[in-house]
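To begin, one chain is listed below as structure tokens, in the form predicted alone.
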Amino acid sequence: MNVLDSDIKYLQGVGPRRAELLESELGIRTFGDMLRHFPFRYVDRSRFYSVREIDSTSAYIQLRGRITAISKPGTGRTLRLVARFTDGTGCIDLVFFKGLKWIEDKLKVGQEYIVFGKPSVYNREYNLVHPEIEPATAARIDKPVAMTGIYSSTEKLHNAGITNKTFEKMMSDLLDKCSGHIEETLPAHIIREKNLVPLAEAFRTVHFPLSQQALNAAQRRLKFEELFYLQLSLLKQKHIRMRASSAVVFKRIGDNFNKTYENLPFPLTGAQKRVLKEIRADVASGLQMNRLLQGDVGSGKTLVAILAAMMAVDNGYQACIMAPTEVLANQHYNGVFKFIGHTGVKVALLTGSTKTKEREEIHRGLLDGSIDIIFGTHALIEDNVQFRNLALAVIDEQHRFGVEQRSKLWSKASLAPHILVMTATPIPRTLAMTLYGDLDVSVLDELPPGRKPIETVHWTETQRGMLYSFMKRQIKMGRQVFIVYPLIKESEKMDYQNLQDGYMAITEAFPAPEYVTAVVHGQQKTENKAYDMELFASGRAHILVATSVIEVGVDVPNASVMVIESAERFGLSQLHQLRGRVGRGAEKSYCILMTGYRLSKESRQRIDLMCSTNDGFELAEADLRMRGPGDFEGTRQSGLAFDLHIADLAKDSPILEEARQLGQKILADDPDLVLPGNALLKRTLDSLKLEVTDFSNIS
């Protein structure tokens, strides 16, 4: 057995109890797992600070001095040990709450010590709580440790005595025990070509760096390997799928496409034309199209989907366009007629609200081929929905559908249909390359001509009177207003209460009959929700009070004001989605972010970013940096299906690009990794068992 597969309990200083804790708290089960528990940051131990240098910005510091007094104030649970420490420039208390007898036996008044810890303030004076402390030997003073890694931990581990110092000791013992047993995982030619340090050296250096330069080289090696095998796994899946995925060929562009294109009320953007060319090349290739279309709010994705559907119809096939909500499905269906009303193409809408008689007619029309394009929701994947010749499936806001739900749709075609998945949640390129590495990615990065940027402002509760005056002026000018309340879960009473209170406040400030206010939330019956939504969409209501249920799909060109209440409770991506509900007409539009007066640093950062840019991709990159990929809007539901131990998708995009290019080059020559020179790659890839979710999982 490989030493790295050894149970962590056999490492000196661990044992069964600590092993159980390490597994439950950090997922560390083996020596290999422990080796990959990397420090999340490092502190400089190469210099000694003086007590008088300490201020509110000080992070971890190292002091050298003497203990002048030891006391044990408090009783029972409040008992603590306080050692008064001085270096000649000032005094500071070293405070201990646990292991008092052991610490008291260890410390001696008048002896010189080296102390390392993070300053905190108590009673307006600085102290160090549970600092590392050791006698100041001559060797230790002459050669201070250069850098110390800080490991992520938990309260349970700390309470069990597994401190950062414990991790350092365990890592040191582990590296000694694994010496000579860490096998190389990359072929020699890749290590040479990419100028990477050996794996064993990288592990030792990343845990115990002797210099910043050595640490940088070690981290680069480990990050490259992690991202390279992730990309190799994704790209290999793609090669396998491409070989197996014969699909119908759309041989021609016909009358329906041309008539729709020629009768558009406005010209396509350059980005829309580019994406249509990419789709055209895919559907004419004989291989299954598997494309992700990213487009910021209002960039014209739906029109691209309709024109793609026309390609299918012109070649004698059916297309379906599936949306996550009835609101969005209705909007797509109602909006399509202005583009294709003059053609003979027959379209239908199938949702949970479709009446039984109409549903039966639609089932017949899909089965006999008389319906060319079907719009719908989850109702399209019901077992009794069958197609005559489905050849194109468009999935809007695809992250809201599970893989199993989507694969039900694909099974309704005799040959794998061409797939176009769309999202209005801008996904940073680095995340798209990992989450959707198996798809070809298209981006609509232009807004249609005439769209004006939305002015975004941040107001606090003290400016509510100003908000109501502004809304009244806009309504007087013939505009409409959205007011959105946060909703974490439909069942949260507090969120529902906030909306109800807000609705009452609005109806008092904007009384009927002069003003009409509609309300939409998840606890309404479907027909009531549809009635209020239609009241607003038709212009008969001036104000729509809603939860974030309206995030996707409500298109009301006359709405020029979006008020987001408790904006600090939304993520950047969701705030941007909500802002995109306005600015759809010719008039100037506004987004007003309402918050309390006191905000956390992160909340203020998000609000400031929203006010500074309308670029969804810029915001998405910022969201990724601030919250990390696991929390990224639109991916949280499925979660990242891989663990990154050291690489950071927000910061390591150049390494990711380099790793992906190398993976593409290797697989282009040897897609199954059967050549002798790639044996190590195949062996390592198999051993990693990378269960990377294929988000495009088609058939």
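Small disclaimer: the values here were computed from a predicted structure and weren't measured. Definition used throughout: the rigid core is the maximal C-alpha set that superposes within 1.5 Å between two forms. Positions refer to the first chain, counted from 1. Compared with the form predicted together with adenosine-5'-diphosphate (ADP):
Once you line up the core between these two forms, the Cα of L667 stays within less than 2 Å of where it was.
Comparing the forms between these two forms on their rigid core, the Cα displacement of D87 reaches 2 Å or more. A displacement of 2 angstroms or greater separates the C-alpha positions of D105 between these two forms, with the rigid core held in common.
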Contents of the next structure:
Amino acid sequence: MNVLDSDIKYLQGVGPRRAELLESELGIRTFGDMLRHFPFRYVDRSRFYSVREIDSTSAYIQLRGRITAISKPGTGRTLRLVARFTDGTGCIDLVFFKGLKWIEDKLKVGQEYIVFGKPSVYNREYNLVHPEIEPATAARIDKPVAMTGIYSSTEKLHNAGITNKTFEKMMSDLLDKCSGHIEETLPAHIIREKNLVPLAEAFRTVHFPLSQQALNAAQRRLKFEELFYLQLSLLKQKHIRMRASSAVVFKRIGDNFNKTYENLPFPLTGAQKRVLKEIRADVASGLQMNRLLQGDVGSGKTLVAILAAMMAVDNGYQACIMAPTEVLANQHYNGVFKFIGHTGVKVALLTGSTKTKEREEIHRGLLDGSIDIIFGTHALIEDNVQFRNLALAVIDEQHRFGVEQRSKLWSKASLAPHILVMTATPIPRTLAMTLYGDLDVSVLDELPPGRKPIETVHWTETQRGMLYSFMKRQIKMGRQVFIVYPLIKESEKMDYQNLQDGYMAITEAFPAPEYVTAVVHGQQKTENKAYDMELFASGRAHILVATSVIEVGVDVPNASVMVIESAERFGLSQLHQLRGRVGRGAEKSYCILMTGYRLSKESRQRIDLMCSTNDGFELAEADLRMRGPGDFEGTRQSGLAFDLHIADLAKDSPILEEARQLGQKILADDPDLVLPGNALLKRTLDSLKLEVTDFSNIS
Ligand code: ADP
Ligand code: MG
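Based on the form predicted alone presented above, generate the structure block for the form predicted together with adenosine-5'-diphosphate (ADP).
Whole complex next, starting from this chain.
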């Protein structure tokens, strides 16, 4: 048996009780799991700092000096022990709130100590709260521990006596115990070619680094391995799927496509042309297309979808275009005629509010093939909807559709339909490669010409008067204004209250009949929603007050002002989506981010970034950096089905690229990993049991 598979309870000092805790709190079951519980940061104890050097940027520091006085101010809960400490360059207080008796016995005035901690400010002076402290023995001074790993832990573990020191001890014991038994998981030629540190050495170094350089090399090795096996697994699935699923072939480009193309009111952007070529190659290949189309708001994804649908129709097949909301499905449907009205192609719309009689007619039309393209919402995937020969499914705003719903769509065709998933939430490339490793990704990275950049500003509550006069000026110039309120599930009730209050305030500041204000939110009856939406879309309402439902929808070119209330409550990607609702017409557009006066540092960063760039990908990358992949808009539902222990999707994209390329090269020669030279890869991959979401049946 591989020693790394040993049960963690057999490690010295662990035992059954702690083993149970380690598993429930951190998912550590085996020696191997423990070795892969990597420090999440390191503190540098390779040098001594002086008190004088301490400033507001100081992280953990190590000091060497003497205690000059010990006092115990405060009473009851405020009782604390304060040791005055000096190293000759200045004085600082060491403060303890717990275990006073024990500390008091240990500390002696006049003796030399090494202390270690993070400075904080109290009463405008720096101090160290609960620093680590030990006598400054000669041995300790001469041989400073180079770097110490800090392990993530939990309160329960801490209460069970598992401190950072305990982790260090466990790791050290574990490394000794496993020494000579850690099997390499990468073949020698990869280690050589990629200049990687062997696994055993990487484990030792990552827990007990002797230098920053050694640590970097160890981390690179471990990250590479992690990302490499993840990619290998994803790519292998893709190979299997490609082999298994034969799909409809769209042999030709026909009349309908050409008639549409030649009649477009504007030339396609270069990016649109490129993506259409990519799609064209996919649907002609005989293999099922699984393509993710990313494009910033307004980049013209809908038209790409329509032209792709025309490819299906010209080959005698049906296509469906699904939207996440009724408003959006309506808009797609209504918008299609200006492009294809002159062709004979038959389109229809099916949503939750389609009347029974019409619904039955549509069902018939889909079944007998008289409807070529169907637009709609979730209603399209109900069980009683059947197609004659569905061959292309376009899913707009993919993250709003659950996995289960997508698989239902799949069941509506005898041969795997080609799938085009469109999203306006730019997903950073690294994340896309990992989340959708087996999908092909196209990017519309070019906006149609003539769009004026949107000016984004940040105003606070004190500037509300200014906001209203700005809106009035814009309205006088014939423009329309969106006002959006956040809607967060957990505080839904309060959010609706905010929206209602906001609506009241707006109708007071912008009184009828001079001003018309429409309101749209999720608690409205469908017909009221449609009515108000239409009021705004037709230009009869000056202002639309809404929840973030409009995020994914509506194209109102005349709307040139987007006001986002409580903007700090939205993520960057979401803010960007909302902002994309304006700037679609010829007029200069504005996005006004309203927040309270006080903001957390992180919120301020987000808002500042919004004001400084219009680039969705840049914002998405920043979002990923700030919030991590787990929180990433659009991935929350799909969820990363695997845990990355050490690699960071936001920072390690070069390693990821390298790993992916290597994986591709290996699988191109040996897709099943049956060659003897790849036996280790296959064994390791199988043992990892990576639970990567299987997209083959869902999108
Ligand atoms: P999104 O990618 O956000 O779905 P849309 O497809 O709604 O973008 O396109 C936004 C607007 O741009 C629509 O009014 C559409 O008709 C228009 N549009 C699309 N492609 C072009 C183009 N190549 N040139 C000019 N306008 C275009
Ligand atoms: Mg769209």
